[in-house]
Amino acid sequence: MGAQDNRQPGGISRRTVLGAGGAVAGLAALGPSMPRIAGAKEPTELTMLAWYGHGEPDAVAEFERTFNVKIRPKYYVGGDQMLALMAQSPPGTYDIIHADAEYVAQLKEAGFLERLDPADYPFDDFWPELRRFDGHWFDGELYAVMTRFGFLGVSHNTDAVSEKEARSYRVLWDAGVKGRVGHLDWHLPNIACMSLYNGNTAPFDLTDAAWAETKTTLLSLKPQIRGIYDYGGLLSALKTGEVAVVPGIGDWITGVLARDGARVTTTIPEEGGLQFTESFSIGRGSRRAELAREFIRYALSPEGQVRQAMLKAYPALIPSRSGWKRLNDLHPDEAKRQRMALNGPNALDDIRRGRIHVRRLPVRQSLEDWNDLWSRYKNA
């Protein structure tokens, strides 16, 4: 147990990176502007450096198709391990970068981005809560487009703990629950769960009171755990009743398990969630940089958020009203279950009921600060 998440972006430290059908239609409607290249003998390459799942077939074959390209994906487990791949590698090796918000300003100050044209990309299209999307842009400048985001609270076992219990952290503390509360070995999103629960409406912005305190709620809960578990782990153990509740997932995780009919869900408690966003950059000396936006502009067309949307990976919500639009013409059981209904109650109510708080990297502690109570809570 403890091994780092195949999903989670892991923060930078570990003493700093360890060390350091209409789809063809759909793609002519984004515009002239889209280069044509099928007659192509061979395809264009396109390296991709992403999460798991990304440069998969479901996701990128109708571009590759489209384009005559192939897209070669090299895969990361957390942000650490990708900005040492980054430092790693000569300018121009990955055309594509996929990276979580709080990662986008370090890959930014490295230099590792290359700076982007807001008006190559649909951003009327985006829902207004989400269409200046802060940890993308720097002085005024774009560097980063969100493709999809998704929400972190209480995750659990629909028999052993109610969606009315888990609309508060408390239940983890439930003695129903003794001895089988799990968690994703990640100190970001579990700390913050803490403090949210502690009162924090900054969850990552604590004073030493403020930090104090948290400290103290989650070396409480310890009597209750099962186990700290990889991404693969946290499956099973979820997926066979081993653990009932999880804090700090989401539906990334639980909707891969109720695609297969597992009794799981995702809870928003009262005292709030929090949001990952996911978004695609273009590395810094890229030599396919055109078809490198046009690629992200695939994946912001109404098609390509539908894949977004249902990636085989580990579903998402996603920014673009059109997308949730062909979402519900396509897939309505899964806009459903997403909470992207067009009409009526969503999941954007919980962005502007300011129940959200954007994922972030600690504002007055360091990361080592948070890594060091994380490795502390796990060998208590």
Given for the second form:
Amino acid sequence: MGAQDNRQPGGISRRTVLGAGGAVAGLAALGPSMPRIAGAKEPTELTMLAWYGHGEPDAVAEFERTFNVKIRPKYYVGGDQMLALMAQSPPGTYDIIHADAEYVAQLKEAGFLERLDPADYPFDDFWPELRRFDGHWFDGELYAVMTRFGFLGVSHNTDAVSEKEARSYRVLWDAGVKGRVGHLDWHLPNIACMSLYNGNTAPFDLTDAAWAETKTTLLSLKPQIRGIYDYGGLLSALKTGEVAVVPGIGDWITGVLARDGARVTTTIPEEGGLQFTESFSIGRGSRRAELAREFIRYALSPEGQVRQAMLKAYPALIPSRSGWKRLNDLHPDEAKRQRMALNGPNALDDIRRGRIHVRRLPVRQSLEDWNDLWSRYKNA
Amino acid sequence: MTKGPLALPVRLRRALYGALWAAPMPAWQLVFFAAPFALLTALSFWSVRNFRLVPDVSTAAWDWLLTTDYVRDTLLRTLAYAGGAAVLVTLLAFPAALAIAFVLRPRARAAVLALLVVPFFTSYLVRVYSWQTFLADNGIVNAVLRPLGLEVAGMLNSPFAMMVGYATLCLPLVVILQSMSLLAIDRTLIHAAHNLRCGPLRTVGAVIVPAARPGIVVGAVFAFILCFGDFVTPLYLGGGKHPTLAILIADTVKAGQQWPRAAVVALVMMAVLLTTALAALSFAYRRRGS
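Switch from the form predicted alone to the form predicted together with its partner chain and give that structure.
All chains and molecules follow, beginning with the one already shown.
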């Protein structure tokens, strides 16, 4: 009778409840020692400072499993923010640093990077055009290894602007796209596209006369402009069709939209396009430099390169030949879409024909001059 | 005789007790206003070399502020937008506040005031983003207007869209402030006006508005302050085409880490806000006829 009184409506006795609670408490107490009993080792933590997406599972899960590592990414938006984060952090905070080429020089100059041994990385497997990227070598010593790159030109909605029309920056001034030209809010690629349109073969190295001409060209574009957007804003404006054409961006934006079925693409104009170059470096004072090196080697392995090419956050071209081969084997459609065909015309032809200029900081003017022009343009 | 030596410690204790209660406010002001303000002022004289701030005594940032035409244009534009938004929101809020204070019954009034707080449950950024869905060329507003043949192109990225964003930011707050102010009006004044054969419009103009002036002005000042420093609306509804000082600050920092330039713009913004707020409040609480 007494035992029956103790029963809960569902037929569970107080003793059962207490017993289960005790078991849970016991398990919780054993918890911390469980992995040791099972013989598993706590994963080592590897810190990474990167653009969004580079520390996500699609990029790092396989490496984490193989090396029993947990990658802890800290994401930044823009090289300036990355430099500021580095300047504020004690040495050794970040094991792996992912950077755009124009900022590698700043990182090196500030003493934020470890010197790398070129023998550790498969440069022989790189396409010859990409084997020795100037922006990563300083006095004959290596500080960063290229893992991805991409071209910037004219990105456009194919319903509004044909590929043929997009083969010249002239299309930006076309009456048909008045009020439908957009910009990504960053002075460097936008001004460089104007410089290319003016026929400057070194778009970042401008004489005073060429600089004055570039200013005039840029300011003349303002009546065509729909908006000057951040990354998310531009994605949405291109997707809805509000913006028909955007200079100075590339497949890293249109590729993401095309994956979702948007009718957008990027064309490299005859006047030339720009190249962004992403790399991994090892942070000065890293206590896990060996593992960081392994990660960079993984990113350059054929499997790693395929993941780099197809990164969910944004796609890009890859420098390794075996990476191209593996991509063609596993994902022929993506290889074709990104023009990474092993035989026949491919993206490298643009470099070979001298149409691609590496994006860099201004040579003769200061960065403030370029930034001032951009602010003036926004205010025009 | 014994009072003398004892009186001092008691007085001292009282003073200490008073000081203890008074201390948090000046301490807060010192830590979160005076010290950052001093740092901001110092920063405006520093230099940037290789993307890094270097302590210095340079007037380069101030020279840039005083000699660059687009900085002046941006300041004037920001003043115009924030001022315009403050006036617009005040005018839009007033009929609503009037209805809340004088038309609604107490229970309905409480419910409406509670509903006015609801927009603050969602992030302002999210609310502004959702306006894009409404105002885009293929958006919800045009979907409604198109069958009527009233389609409007280019609503987004325009001063109109920015006013919508600013109203989203501060309209509920201004309605609440105005309602509180109208509810505090002595009703006998209104009855007196009616007894003296004052019509509804004249009652509002001659009795209600003057009596509620502090609340109306404080609401407008709040709207001005919020809109003047807002970054979200000019970026997401103005499309970055109508840059304000907040956008200019972001631009100077984003490219080249020009913190000294950002500091001088911030100092100018503080000066403008302080001047406007003080002028408006002195107007709000000025005695009639003085």
